[in-house]
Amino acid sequence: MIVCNTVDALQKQILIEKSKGKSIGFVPSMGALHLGHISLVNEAQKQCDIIVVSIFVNPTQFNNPDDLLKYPRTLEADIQMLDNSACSIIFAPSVDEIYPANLETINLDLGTLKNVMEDALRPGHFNGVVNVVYRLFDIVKPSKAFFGLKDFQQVAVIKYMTKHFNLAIEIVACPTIREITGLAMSSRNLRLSDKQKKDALIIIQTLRYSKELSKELTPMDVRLKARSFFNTSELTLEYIEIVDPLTLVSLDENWVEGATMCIAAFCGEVRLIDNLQLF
């Protein structure tokens, strides 16, 4: 495994790889690695021949300074579970190495995307993800690149630039990697408490509780009665959506094929967020 502190550097090892007609396959990460991120690595290893894994803590996709400021940093250990994976090459570029002085950025009209979940509540999110995962493609230029579906709007948000521009990368969507009591796996989980651990919980039992009531009741009613189950717990809620998967459209009347819950809420000072195809 070789570690890339430079855009040359990587582009270079690439470009090597290519030359012998292999395949590229990305794992965008911002660090803190987990099992999760292991599983990314571990479908690419399927579908490609050489993985790349970025990891960057990107300052332009945090709305709130704190945010960034206690994101956990813990690079050492993130080059030690990959050097046991199947990562073949980590990128662990600068700030400035991502953004140089000259470099353009981009301002795109996420249409029915915007103003909905994610980036009603953190205004400019989604233009730094937008901007740092063009960035990203453009440095590595995969033939595929591996996303959790933790992140439902993100996906969709990249799969919606990917579309935009025309790129010649394929988008995988991966599932959610879960601890054994249903947590979703996440690197912000590192700050939380056991008994945070526990009472967070709550989302994963509201997700599947939505899960059993989608099967008599419309999305609306559904999200009502998630709703009171969710707050009678310790957690505080941001909120509660069910959407069409493609457009991030709430539902309320009809289901339609893949309609998903999401929730986002906070545990303590920590921001969590999960869903769950209920339909």
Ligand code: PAF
Second form
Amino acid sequence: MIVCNTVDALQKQILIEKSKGKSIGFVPSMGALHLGHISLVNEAQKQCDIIVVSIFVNPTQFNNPDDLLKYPRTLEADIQMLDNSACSIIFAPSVDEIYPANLETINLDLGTLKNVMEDALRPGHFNGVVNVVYRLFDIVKPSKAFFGLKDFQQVAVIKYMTKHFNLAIEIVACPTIREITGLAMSSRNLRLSDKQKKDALIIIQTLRYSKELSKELTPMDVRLKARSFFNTSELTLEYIEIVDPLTLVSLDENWVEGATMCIAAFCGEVRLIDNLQLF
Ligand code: PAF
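Would you mind generating the form predicted together with this ligand now that we have the form predicted on its own?
Entire complex below, previous chain first.
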């Protein structure tokens, strides 16, 4: 496994592999790696020859400076974890490598994906994601890129961006990996105490119970019931939505194929998100 810190060094390696006819699979990450990331690497290994994993805590997608400051940075442990995986090349650039002074910023209108859920609560977040992923795609030029469905809206945004710019990159959405308790794996879980990890289970319990309720109730009624579960919980609910998986338009009366419930809630100071396909 090779670690590259500059665009030049990475592109030299990728050129060597491409000249041998190898396909490139790409797993973008912000580090603090866990088994969820490794599952993306494993899926990439099934579909591609050479796996590139980027580790870059992207400042432009944090709308809360405190969140950026507290984001876990565990590069040594990440490198070790990837060394025991199918990863071939780690790309761990500096901020200046990703954002050189002359780089043009993208301002993509996200259509129905904007002003809902994460975008409504974290203004500018997806603009940062779009810019960094577009830049990383441009540097790595993979044939396929792998993203976890835990970040449901992010996957929708990246698919939208890829289509908008007509990029020849297949976006592969991979299932959320959970602790045995059901808690969705996330780099942010490192900031939860044992008690908070238990409190946070209300999220997956609500999602699973809502899936049962969806057999009998309308999306609006499922959402109302789901919200009420949080009344007595330790978590502070930010939103519960049931959305069309492509447009992210909120569903009220009728179910559509792939309808997904998305939840965001604060557990202490830690903001958690999760989702489950209900229908
Ligand atoms: O999901 C993440 O870790 C980040 O949003 C991503 C896609 C690596 C962009 O910084």
